[in-house]
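Presented below, as structure tokens, is a lone chain in the form predicted on its own.
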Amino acid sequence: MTLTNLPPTAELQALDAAHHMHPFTANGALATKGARIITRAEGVRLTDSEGAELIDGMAGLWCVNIGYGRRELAEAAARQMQELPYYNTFFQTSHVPAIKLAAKLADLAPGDLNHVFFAGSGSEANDTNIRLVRQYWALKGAPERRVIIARRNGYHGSTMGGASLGGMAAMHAQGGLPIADIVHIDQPYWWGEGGEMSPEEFGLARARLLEEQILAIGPERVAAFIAEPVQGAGGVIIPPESYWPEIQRIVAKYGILLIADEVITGFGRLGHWFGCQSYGIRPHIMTIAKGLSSGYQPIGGSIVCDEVANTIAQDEFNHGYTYSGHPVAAAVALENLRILEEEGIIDRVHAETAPHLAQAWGRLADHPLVGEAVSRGLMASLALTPDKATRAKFQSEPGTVGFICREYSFGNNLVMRHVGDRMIIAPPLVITPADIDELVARARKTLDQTLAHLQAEGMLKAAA
């Protein structure tokens, strides 16, 4: 559908700068530069107000799994709005979309994850998880088990609770974070932090930091460990294969709850319905959002195992959101899951597009600026370095080179994000092999331009 009577780009940018506060943005600098105005989208491509077409290498914010422009989801929303546009699930009431969606998620989720507490986002769901695990242990007669262990550079949202669970130093520097009884251990980032260890040795060493932290705190005080199967916003950090089995052993040994944050990895991103299935993880709680509705409606939730849900059910759980299980969002999510399932999109990721991306993206490792080119499913990252042999960091402030690379990428009409000096992608799951080839070609052009820029400015220097 073409939008008519669209104001000039400059006018839209001025209105945006005057009134719109952007998330994770230095708004003063953006106001001077002017935001790029996205006006429509189809499949894996975006169109801006000047008519330029971009490949969306980030699926929005890791969420538009079935791609843009699916009329079926708009029609599902319209039908539900006409029948029941809103009702809550407080006060001993329920409604059909929430009931059906909870049942469908229980059917899709592995193991005994049979219960769903709905939220409006992944951030809200992780706030719910803090409440759930602490209430669980209180009802089990162990109210002192309040401490939740998470990972540095992990991401679990930007509410007070979610940002506290996350290990992002820049977020903790604002607003008095983290809240009490949340602690962090180091991430399993072999390329950047593995030193002389093999990936297998490093994975075991980083997993065993969990056991060290449990013992330092006291097992009788630890409630849960939360982590993403693959760290997304932290830079697409793919753990060594030795990492998750050791984590699983440790949580079982000490009887703590395991929360898998599947906000990014859920609903096909890694070639399975859930990232847990890719790594053999057996969580007590899974956080979901994003791909649940492919971003067409805001919805999230916690999928909870029988033991935790049955314990929570013993007393009133004084927690909830106005939009928990919103009927329109739930109806859209159900239609999204139907499309993922009936069109075999996740099977195609596993069998075709993820292997193709691994090969095409992996060839970028031959670029002089790239120290590592890795992927898992349809998540991928590049580590930029001035010296491949030593896995060196740049002399410039961390993120400076990544930002330069991102700007060239945007100029080449490829949405590729930078996290520090890592470049990351997570395209819609409907991307084709031909689209992948075009995406990688634009990424290579971007790397060439970035390298030329660094050479011209004398910035291709390693940190001391």
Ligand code: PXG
Second form
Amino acid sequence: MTLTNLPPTAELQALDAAHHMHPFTANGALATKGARIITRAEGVRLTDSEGAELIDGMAGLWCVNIGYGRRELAEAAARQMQELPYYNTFFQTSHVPAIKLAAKLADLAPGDLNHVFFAGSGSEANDTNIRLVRQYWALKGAPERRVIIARRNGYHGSTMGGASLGGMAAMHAQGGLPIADIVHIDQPYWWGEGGEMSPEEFGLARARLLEEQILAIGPERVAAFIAEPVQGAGGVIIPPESYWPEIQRIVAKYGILLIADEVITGFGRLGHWFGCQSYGIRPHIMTIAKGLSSGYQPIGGSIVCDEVANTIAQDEFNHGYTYSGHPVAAAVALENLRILEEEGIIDRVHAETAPHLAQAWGRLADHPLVGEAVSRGLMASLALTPDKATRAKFQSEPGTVGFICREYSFGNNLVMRHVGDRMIIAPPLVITPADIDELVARARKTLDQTLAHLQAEGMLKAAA
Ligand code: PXG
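Let me have the form predicted together with the named molecule next, following on from the form predicted on its own.
Now the complete complex, all chains and molecules, led by this one.
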């Protein structure tokens, strides 16, 4: 397929700068520089308006699990648009795609996670979760159980509710967040915060912060704990093995609800259908989005256990979105799940590509700038440091070095993100071992260029 009538890049950039407000962007600075304009994609590769081909190390925004260019999804959307482009499920009606998708998700989800409330995104789904858990406890006769405990540097979306659950200080600083009755505990980030403890000791210590927080608030006021199995937007923070079993113990001891935010880790990212299966976590609610449709349509939701769903069913739940269970999005999600399942994509992540990435990416740990090179499934990160031995941070403002590294990566036609001074990837799940090798080779070249840059600018200095 060739693109016709593609205006010149400079013209597109000027219009973009004049009229398009980008998310999570200093738009003034971007306007001066000009956005890179992506025009098409196939498999794991993007093409920009100048014809350059990039490896998409981020699967879009952690979502294009089956890769780009799958005609079956376009055809499923076209069929559904012709048959029933829209209908709601509010007032005693339902439709085939929402019914089939809910049933399929109940089938795929572990344990008694058998009920689905649909949303248009992960943020909306987490807003739903706040309402769900508070209404659950109200119906149980414990309306004072309203507090939700979450984690600093967790990410749960950008709506008022989602951003409040998230623990991103820069987000809370804008717009008066968090909303009431959401509190945060520290994250299980051993490399950055573990000090002299072993990873296992530190994992236990950080899990026990949950118990301390529950006791400080009073267990009778705590509704739920929410966390990502592996933090994504926070920098691909992989918790020590001791962390989740201890969290599970504490949640059970105090009878609070556990919400696993599977927006990134769901649908194969960690080599199982859901991240909680890879850690043995037993949540009452899972948040889903992104890989549910591989990003081909905006759709998210909450998969809810029998106990919570049956309780909520006792009364009218005064909540919903125009696009809850949107038929076109649901039809596309169903087709995406069929492809993930029938093509054995998740099994291949588990057996082949995740172990391959672990080895190839792990070798980057020998680079002088890299403090740790870790992965779980097809999520991976590097901690950049001026001194590996002491796990030192840079003297420069956090994120300065990460941004420099990201710019070289983009120049090398590799989409690799930075979060502060961590570099992260989460490629499409269909990436091959050969493409992983190519990705890692570009990442190594990027690290070499970054090191040379820091040396030339005298920036290879540790913070005091
Ligand atoms: N939960 C998690 C774990 C996420 O990663 C959301 C909820 C919200 O989903 P929606 O569909 O509302 O965006 C996310 C989204 C980043 C970045 O910088 C990550 C996300 C979104 C935007 C930026 O890595 N994750």
